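Heads up, the chain below is alone and in the form predicted alone; it's given as structure tokens.
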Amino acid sequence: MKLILVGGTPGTGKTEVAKLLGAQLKRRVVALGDIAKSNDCTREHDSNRDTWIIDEDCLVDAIMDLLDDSKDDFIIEGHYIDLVPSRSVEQVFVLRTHPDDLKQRLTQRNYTADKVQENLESEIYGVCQLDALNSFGEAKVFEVDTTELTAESTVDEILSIIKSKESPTRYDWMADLEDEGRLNDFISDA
């Protein structure tokens, strides 16, 4: 069994891209959020951040059960892809979005101001990127900038990467914003 992981900060397009990629590759798509819910891996609701707190140990166990029970190749998508055991992971695609566009997308989703800020900072600091690199290594982790791409063109980009075996690309929004003199516009003082 082989896995392709699609991760990234909320608002980068993970869910739609994973569905389309699954259809293209004829692979089942599994969302980490669905695994967490169906296995009671949520501890409590954080009303300040309007999110559920995940019991990571429970989620890892549920992922392991899923992997042990399946022989099919599939795609796992979600925010916490670094919790997926690396043994069967072929490639990891971390979707990235420029903070200007990500802020707009999250605001359109009616995220609270605090939740928008938290996710913007996560994207700027490259939290999903770094977690993926630490868990799966430099050679398996690819980043795709979805800022100006549709879900369909993002899938085309991923398929191109899969076929070409090109070297991974890295994005550093913090350096870009600092070069533009706008980093302080996105990072909170709190």
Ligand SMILES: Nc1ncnc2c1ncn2[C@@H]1O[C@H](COP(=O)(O)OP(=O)(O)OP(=O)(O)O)[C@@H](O)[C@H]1O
Second form
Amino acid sequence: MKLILVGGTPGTGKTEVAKLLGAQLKRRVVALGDIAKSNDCTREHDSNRDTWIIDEDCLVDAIMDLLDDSKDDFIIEGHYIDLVPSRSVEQVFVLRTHPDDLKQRLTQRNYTADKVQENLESEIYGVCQLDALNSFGEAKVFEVDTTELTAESTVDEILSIIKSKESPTRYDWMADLEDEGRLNDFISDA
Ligand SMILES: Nc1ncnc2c1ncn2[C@@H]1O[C@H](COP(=O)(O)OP(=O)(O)OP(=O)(O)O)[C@@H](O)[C@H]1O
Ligand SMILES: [Mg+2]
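Got the form predicted alone; any chance of the form predicted in complex with this ligand too?
All chains and molecules follow, beginning with the one already shown.
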């Protein structure tokens, strides 16, 4: 049984893209957030960060149970994809979005200013991509820049990566913003 993972900072489009990718590949899509909820792995609400704390050991156990119970290939999307055991993972797609665009997408969600800022910094530093590289290695981790794409064209891009044997493209918003002299606009202590 083989897995495709879809990860990325909140607002990069994981849920929407994974749903469409699942329809194209005829694979079931599992959202890690749903697995955490249905297995009671969410702990307390961090009101400062307006986010739920996840018990990672609990989620890892729930993921293992899910893998043991599944015979068919499927897709897992969400925040904590780096917790999925690497040996079952075929390819990982980390969705990336330029900070200018991500700021708009997150602000439209009525996130607090702090939460927008936290997620923007995470996207600028490339936290999801670095976590994915640590867990799954260079060869399995592909980044897709969704900035100028729709969810549908993001899926087309993923399907073309799956078919081709090209090596992964890497994005570095921090270097780009630094080159443009704009890093200070996003990160207060830069
Ligand atoms: N290229 C794109 N791919 C996917 N979604 C996009 C794209 N461009 C804009 N969007 C929009 O971005 C929003 C984010 O979508 P989505 O909820 O799938 O993000 P997410 O990564 O699953 O976020 P979360 O981590 O909070 O679950 C949606 O409103 C979607 O329509
Ligand atoms: Mg989502």
